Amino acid sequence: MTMLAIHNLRAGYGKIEVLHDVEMKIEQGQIVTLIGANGAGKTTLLKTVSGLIRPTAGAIEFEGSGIARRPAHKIVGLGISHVPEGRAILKRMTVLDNLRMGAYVRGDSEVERDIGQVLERFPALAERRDQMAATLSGGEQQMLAIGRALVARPRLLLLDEPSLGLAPKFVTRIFLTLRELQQEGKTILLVEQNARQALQVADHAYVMERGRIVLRGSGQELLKMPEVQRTYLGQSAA
C-alpha cells in the first residue's frame, strides 16, 4: 500500500521556489532515504510534507487523502511525526515533560504507557527522566527527539539528519533504532548526510539536486551508481 505520494510538488520561501516538480512515493513499511548536498531542498521537502511550509503547486497524499493544505497539527494527528534537523527539544523542560509534549494531539489514556515504552527503548533517557533536556549529550538529545515523535504514535516518521554531529556509538544506535522501528511496522522517510549508512538501510532512495529528484532506485542500486559513489560516498568512479 502506498503511504505517501508526492506529485509535481513545488514549494519554497516567499518568492523563492526551492522544490521543483518533485515526485516521490513511499510504500507502507519502507525506509526511504533522500540524499543530496546542503541546500538541495531536502529539509524543505520534509517541512512541506509535515505542514510547516505551504506548497505553491502539486499534491501530497497520505494514505490516499490530500494533506497539502492541512495545518501542521492536523497532519500530526493523521499519523505523521517530524524529527527536525537540530532536534528542537525543549531544553528548559525535563526529559519526561519533553516526551509528554509528543502527545499534545492525543486524548487517550495510554500516553504514559507509550512514554514507558520509549524509556525502555532508550535506557539513557530513563536514567535521566527528571533531568533538564539541556543537560543531555547530543546523542541523548537526538534519542529524546525521536522518542517525543514516537509518543505521537506516527505511522510515518520523518527524520532530518538524525546522525549529524553525533559520536560514532550514537550513530550506530540511531541506525539500529531505525531498523527496529521498521520491524515494528513504522514507515520512515530519512534525510541523512551519512549517505553510505542511509543507503544501506534504505528499501528505496532518491537523490535531490537543486530542488529536483535526479536519481531514484533501491538503496543498493544507488550505492553502486558511479555518480553517487563519486559525489556522495567519496569514491572514485572507476
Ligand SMILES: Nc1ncnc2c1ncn2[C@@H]1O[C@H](COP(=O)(O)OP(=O)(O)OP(=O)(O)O)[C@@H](O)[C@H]1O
Contents of the next structure:
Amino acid sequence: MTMLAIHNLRAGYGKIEVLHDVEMKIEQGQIVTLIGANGAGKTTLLKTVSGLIRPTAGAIEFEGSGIARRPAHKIVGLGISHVPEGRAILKRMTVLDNLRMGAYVRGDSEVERDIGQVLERFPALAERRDQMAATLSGGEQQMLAIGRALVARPRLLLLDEPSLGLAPKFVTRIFLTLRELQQEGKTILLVEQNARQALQVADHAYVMERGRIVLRGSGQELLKMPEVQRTYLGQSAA
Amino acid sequence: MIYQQLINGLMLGASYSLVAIGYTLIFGVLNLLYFAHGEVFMVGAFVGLYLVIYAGVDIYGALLGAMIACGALGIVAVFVAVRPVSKDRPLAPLISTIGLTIVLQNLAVYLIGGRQLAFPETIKQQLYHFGPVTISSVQIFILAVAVTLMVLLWLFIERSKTGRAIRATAENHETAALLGVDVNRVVLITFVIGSGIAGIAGVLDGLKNSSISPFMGLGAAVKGLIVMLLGGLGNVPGAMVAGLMLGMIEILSAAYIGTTERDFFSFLILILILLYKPTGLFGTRTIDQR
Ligand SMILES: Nc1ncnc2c1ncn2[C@@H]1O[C@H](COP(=O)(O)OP(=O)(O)OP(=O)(O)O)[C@@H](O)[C@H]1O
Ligand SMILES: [Mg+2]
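What would the structure be for the form predicted together with this ligand, given that what you showed me was the form predicted alone?
Next comes the full complex, this chain leading.
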C-alpha cells in the first residue's frame, strides 16, 4: 500500500519557490531516505508534508487522502509525526511533560503505557524524567524528540537530520532505533547528511538538488552510483 | 508594626500579581507586549460596579460578571488588534493594542465621565485584631480571592493538558503545532484567561480603594509590567511572587524610608532590573530572545 504520494509539489517561502515539481512515493513499512546538499530543500519538503508550509501547487496524499491544504495541528492527528531539524524539544518543560505533549492529539487511556514504553526504549530519559529538557545532552535530546513523536502513535515518521552533531555512539544508536521502528511497522522518511548510513538503512532513496528530485532508486543502487559517491559519500571516482 | 506593614504589602502586591499574570501569559504565547491590559482591568472594575449598583448582585456576582465580561473583551482584542495585523512585523501588534487602549479609555470617559466613582460597600467592614496586627474583612477577602485564583491558575498551567499546550506554545509555535496544538486557539484561550483575571483584579481594586476611575488602567498597567519584568517574561509563578515582592517593597520603603512617593521605588527597581538582570529574578528570557 502506498503510504505517502507527492505529485508535482511546489512550495516555498513567500514569493520564493524552493520546491519545484517534486515527485515522491513511499510504500508502507519502508524507510525512505532523502539526501541532498545544504539548501537543497529537504527541510522545506518535510515542513510541507507536515503542514507547516502551504504548498502553492501539487498534491500530497497520505493513505489515499489529500492533506496538502491542512494545517500542521490537524496532520499530526492523521498519523504523521515530524521530528524537526535541531531537535525541537520543549526546553523549559520536563522530559515527562515533553512526552505528554507528544500525546496531545490522543484521548485514549493507553497514553501512560506508551510513555512507559518510550522510557524503556531510552533508559537515559527514564532517569531524567523530571528534569528540564534543556539539561539533557544533545543525544538525549534527540531521543526525547523521537520518543515524543512516537507517543503520538504515528504511522509515518518524518525525521530531519536526527544524527546531526551527535557523537558516533549516539549516531549508531539512532540508526539502530530506525531499524527497530521499521520492524514495529512504522514507515519512515529520513533526511540525512550522514549519507552512507542513511542509504544503508534505506529501502528506497531520493537525491534532491536545488528543489528537484534528480536521482532515485533503492538504497543499494544509490550507494553504487558514481555521482552519489562523488558528491555525497566523499569518495573520488573509483 | 512590621507585621502590619507586611500584611499591607501583601495586599497591595496581590493585585499587582493578578495584573502581571495576564501580561506574562500573553507575552509568553505571543512574545508581545499587550498594551490594552490595564484598560481591561479598568473595564472589569466598572462592570463590577454597575453589576452591584444596577443588578443588585453581591460581590461574588460582581467578580464573576467582571471575569466573564473581560474574558469576552480578551476575545474581542484578539480579533480586533492581534489577528488582523501582520505577524512578520513585531511592532505592529504593539501599535494596534496601544490603539485599543486609547479606544477603551475614551469610551469609558465618554460613557462614565472622567471622574472617580465610589465603589459600593459590598462586604461588611469589620476589623480583626491578631496581636499587634489589624486586618479588615475586605483585606482578608481580597487576599483570599487573589491567592485562590493564583493557586488554581498555577495548577491549571502545570497540570492540565491545555496548560501544557499553553506552555508549549510559549516556547515555540511551530513545535506546538507539530504536536497537534491549534496555536490560534491557545492564543485565544490565553487572552481569555489573562483578561478574566485582570477583570477580577479590577473589582478587587475597587473594593480596596473604595473608588474607581476611567484612568485607573494606566497605573495598573505600569505596575503589572514592572512585575512581569521582575518575575521573568512569560514566567507565571515568577509574576505571582514578584507581584507580592513589589507590594512589600513599596509599603516597607514608604513606611521606613519615609517617602510618600512609593512609585519611586518601583521605577528604581525597574531600572535596576533592566540594567543588571534583564531576564528577571527568576530568569526566563529577555524581550528580543525567543
Ligand atoms: N524561513 C525561510 N525563509 C526564506 N527562505 C528559506 C527559509 N528557510 C529556508 N529557506 C531557503 O529555502 C532553501 C531550502 O532550504 P532548506 O532548509 O529546505 O534546505 P535543506 O535541504 O534542509 O538544507 P540543510 O541540509 O542545510 O538543512 C534555501 O535556499 C533556504 O535559504
Ligand atoms: Mg534542513
